[in-house]
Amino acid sequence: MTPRKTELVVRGGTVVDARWAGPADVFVADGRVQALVEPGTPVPAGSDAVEIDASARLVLPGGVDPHCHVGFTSGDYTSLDGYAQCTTAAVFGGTTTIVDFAIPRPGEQPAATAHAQRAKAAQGLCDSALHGCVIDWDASVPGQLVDMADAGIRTIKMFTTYRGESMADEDTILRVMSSLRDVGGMAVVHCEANHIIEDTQSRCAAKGHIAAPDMAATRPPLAETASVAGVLAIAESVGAPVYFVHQSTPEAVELVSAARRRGVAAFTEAVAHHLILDDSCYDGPEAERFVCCPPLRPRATVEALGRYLITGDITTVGSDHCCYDLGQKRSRRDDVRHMPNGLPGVETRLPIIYSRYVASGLLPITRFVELTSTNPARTNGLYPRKGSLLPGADADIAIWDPSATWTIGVDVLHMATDYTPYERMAVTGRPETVLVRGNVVVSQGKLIDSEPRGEYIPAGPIDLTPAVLAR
């Protein structure tokens, strides 16, 4: 077989993977990483490779965001971005793969919803994978789960809250977990005990404390820990893996860690806003900017949660990106039960985590890659094609200036909204050049290729090897 010709070389940078970092040049051919070589190694004879100078830069695998809602409808509100807008923002933020959700509306079948959402991937500037969703169990669901697994949709989201819209009962959760276990899949669960939420909100409303500034009080931490404990018991009873999205308290994380020590394949996701912002945001004049579920927690809780990034108890960091604008957020700021919950964050996820935890010296750069790229790829069945720069992986590469200082603002971002919860936040570190499967999409902070080349990436069986569960 004729060796592939090297088409592109990233030279002079520090290459970072989840387990090592060091000087290396990256050779790219046919959209894949061809080799990691000693700095200055000449390209093979006959190659006419484009060279990118990464001197004094970090060369990272593109981020994998395990938690993005694209064009998401909840209640009366639909978020404002499609795949083109969301993935444009993603690549500017150093993310080259998003994992979206296909959440059925009333009367829709999970598999049909998933297949329709999957077809949108070609509109993106980067690649995407997909979580399905089950709300109610009936005789058709097992076949639909097999159908979705065959199409590479192996992670299925379920909610323990939002009665009458997306909430799944415990029997449904157990049955879905059992079915997924047999097809190499995994349940992805939003855990807040609905009965506690509804009771708390009713009591808050009776006192006239149900508006945006009251958000933290309406969804207490106890609702999260109670639900996590119950879902862990189901997973343990049927011997199925489970992934908990946006865990916001150390108590919830500790429940999952304890279960993992007992042998349960259980994973914790934290999201960027719970690791950066705190509930003092609700004290300001525009509290609606920060309304999300679970809500922002006290500063002491945020600091404690951040320590679990370092210990390894948190498996992944996502964005929980929901691209509403201020008009939507303000329309029902008087009652958080009816306003859209969620924050835009696909573009800011990596820079704010890098700045707070890596640039400050709290987190090794290898662990940053593990949390934001490698482990999200592993827990979504995308590794080693995604989440790595080892030979054979897709050449999804983010070249970072680790010392760049800049100020986050809606005027310099690319999300399809008119605000960011991090407005005027000063950060250090920024991706400046981003490649998707070997194509330079962003160069020196400018979009140079807006052609949609996004591909849907089917998931393989979920990685439950000891390396993933070791921490």
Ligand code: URP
Second form
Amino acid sequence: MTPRKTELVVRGGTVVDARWAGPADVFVADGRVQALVEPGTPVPAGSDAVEIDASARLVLPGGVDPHCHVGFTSGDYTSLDGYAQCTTAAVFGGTTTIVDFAIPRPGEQPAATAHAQRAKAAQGLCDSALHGCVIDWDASVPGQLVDMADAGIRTIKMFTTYRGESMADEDTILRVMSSLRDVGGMAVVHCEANHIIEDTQSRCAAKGHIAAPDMAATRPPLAETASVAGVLAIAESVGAPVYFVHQSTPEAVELVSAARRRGVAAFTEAVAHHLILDDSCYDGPEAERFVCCPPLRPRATVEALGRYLITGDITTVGSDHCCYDLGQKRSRRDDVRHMPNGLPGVETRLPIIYSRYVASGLLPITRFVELTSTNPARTNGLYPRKGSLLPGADADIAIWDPSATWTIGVDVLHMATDYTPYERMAVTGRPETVLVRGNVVVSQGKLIDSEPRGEYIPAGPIDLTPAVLAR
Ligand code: URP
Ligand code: ZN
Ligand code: ZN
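Given the form predicted alone above, I would also like to look at the protein as it appears in the form predicted together with the ligand.
Shown next: the complete complex, the earlier chain at its head.
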């Protein structure tokens, strides 16, 4: 076979993988990593490679965001970005693959919704994969799950809350899990026990405490714990893998870890805002900026959750990106049951986690890569094409300046909204240059290629090997 021409070299940086970090140059050919070589290795004769200087920089596999809602409709609200905007913000933040959700609206079939959403990938500046979603079981669902799996949609979201919107009952969850088990898929579950939440909300409303500043009290940790326990029992009973999105309490994380120790293929996702912000945000004048489900928790809970990053109990870190603007967030701040929940975060996920946990010395850089890129790729059937810089992987690369200091603000971000929950937060570390399949999209912090070259990446079977289940 003719050796491929080296087209690009990233020189002089510290390459980071989930298990290893060290000096190496990265050779890129045909949009893929061709080789990791000794620093200074000349390119093969006949190659006319572009060289990128990564001295004093970290060379990371681009981030994989496992939880990203693009143009998401819930209730009366639709979040404000499309694929072009969301992925532009993603690449500025060092993320080169997003995993979006196809959540059926009333009357829609899960597979039809998924196929329609999948077609939008080509509008992106980076690549995307997709979670399907089942709300109601009927006889057509098993066939739709096979159809979706054949199209590379193997992770299926279900919600135990949001009655009348996207809530699935326990029979549906059990049947979907059983069907997915047989097609190499996995249920991805938002766990908050709806009966506990509705009852709590009614009691809060009766006392006149149902506005944005009351958010934390309206969705108690107990609702999450109860639901996680129930869903884990279903997974264990049918022998199916399960992934819990945005776990926000130590109790919920512990339930999943204990199940994993018993041999259940169960995963915990934490999302960036639960690892940084606490419920004191609801005391400020603009509490609605922070309304998300589950809500922000007390500081001690945030710190405890952060420790699970280090111990390995948390498998992935996502953003749960939802791009609402302040007009939308303010419109029903009087009643959290009606306002849009969710926070913009696809662009800030990596910088805030890097700054708070890696730059501060709490988290090794290898573990950062594992949590934000490698494990999201594994649990979504995208590894080793994504989440790795091993030869053969897509050359999705974030060249990271570990010592840059900057202040987060809506003025320097690119998400399709007019606020960030991290306004005026000072951080250390940022992506400087970002490559998507070997194309330089962001260079020195500037967008230099706005051509939409995004591809839909079909998921293979979910990785349930010890590499991802070990901890
Ligand atoms: O508050 C949130 N997380 N909104 C987005 C939908 C969801 O529950 O993930
Ligand atoms: Zn959710
Ligand atoms: Zn979400």
